[in-house]
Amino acid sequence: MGWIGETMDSIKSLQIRQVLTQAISLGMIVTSALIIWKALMCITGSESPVVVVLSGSMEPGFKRGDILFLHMSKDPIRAGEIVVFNVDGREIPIVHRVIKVHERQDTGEVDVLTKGDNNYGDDRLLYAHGQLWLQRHHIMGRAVGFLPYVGWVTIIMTEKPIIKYILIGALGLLVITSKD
């Protein structure tokens, strides 16, 4: 049987306070993952302060698989900041720079115009139907910083599945029958 085996004796012969206690870590690194990301948000004012490049249309600045760190300030966004942005009825956030701003007179709000660096047209096909301008409330935050790269990890994990339960199920595993 091998290494299957050993591994079945070994998760048999743990112990109720072995498992517990491994389950008790195993929610502490949950649990504290989850209060840095917050954390982060508090800091950064966005709604998600690290969000991951999907798509090659803000080449050469930035490619698929960059990691941008996003800050939300009160400060007014300015054409040539690059945003990232939610539209209604899409999930994954966009990231592209704004090429206009447009200050309503009557409410001193501001409306922005987007486009990718990469793309012939601006975004207005992007946002939803009848939409000409981005408001602030679609707006996630600004890019500050970036890591080239690194999101290739969840760019994999997310168009092959397979890959995110195989490592999802080692750690688990390596969990379970790791001794103290």
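Computed from a predicted model, the values in this text were never measured in an experiment. Throughout, rigid core stands for the largest set of C-alpha atoms superposing within 1.5 Å between the two forms. Numbering follows the first chain given and starts at 1. What changes on going to the form predicted together with its partner chain:
Relative to the superposed rigid core, the position of the CA of Asp88 differs between the two forms by less than 2 Å. Core-superposed comparison between the two forms: CA of Lys100 displaced by less than 2 Å.
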Second form
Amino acid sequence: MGWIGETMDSIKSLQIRQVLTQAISLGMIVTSALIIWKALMCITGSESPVVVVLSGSMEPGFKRGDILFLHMSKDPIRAGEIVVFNVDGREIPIVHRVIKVHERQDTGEVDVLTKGDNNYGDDRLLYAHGQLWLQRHHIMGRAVGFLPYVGWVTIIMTEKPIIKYILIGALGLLVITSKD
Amino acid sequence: MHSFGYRANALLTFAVTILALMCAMASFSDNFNHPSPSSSVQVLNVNWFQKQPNGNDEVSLTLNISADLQSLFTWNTKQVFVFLAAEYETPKNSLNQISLWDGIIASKEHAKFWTHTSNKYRFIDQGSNLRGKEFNLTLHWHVMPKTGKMFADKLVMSGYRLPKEYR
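Would you mind giving the form predicted together with its partner chain, to go alongside the form predicted alone above?
All chains and molecules follow, beginning with the one already shown.
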């Protein structure tokens, strides 16, 4: 109870200049996070330079909750690469391995078939209806490195959004009530 | 300046930074490993070789794959994913790579192996170009670390040829 009284007092005693300073610091933190994210997008050439592994289809290599670092270059897609791709109509990207490649002589365009290491069959069941191959424009990046367990934070926040709201609320309260 | 909150925050930041640094160093140590893998593949039998109703050639092979990939393992290696791909060229396609078999090697002890198997994935061409076709069998491996950068490489074995007629 005393803590709540203290919080109310500190909120009442804020001056305009202090509030503005804190709002600007908060804005700076958010903006620099955005700058770092966009810079990563430029450096790695991929729309989402970091993804979280959501399913167990690449076990035991990648488990649910691992994060993958992606890189996209103009190099041709070759068998064995672990690629992240979007299927038309599905919003969640899929991270699987390329098992078949057919590259055209003239245009250099490529037909690619993928499969999760832990799945029995290839990914044709996941592709759009009637689609047998992936093309280059479906592929968002190649996985080049990974960190275990770090992605669990994202998974928890997505699957139990209440935790996201609690975290943001607590952060906001901390920013408002702290003196610097 | 000395409240619990500040101390916990400083400690947490320091811990995360040290952890990230250790992961980076672990990954960097993988660069000092100079692997020398070896492998050989024999095509024991062409089980059948047909043209499918949709016009694509398909062949089924029995293979004997043996390899020694023990030098790829470091202390930072979680597993090695190995697969054998048939690679060939056709008039329409400058490169075709078809994975015939793959496996996961979980530890250094299992990295020296041989297997006698028919192709796990169907060897289907885009078109009807496989009769008498010369192809390479390339063993690819993908070293997946406990943390950090993944390494991939391959060993090309050439000189394989498919039969001139369907059977």
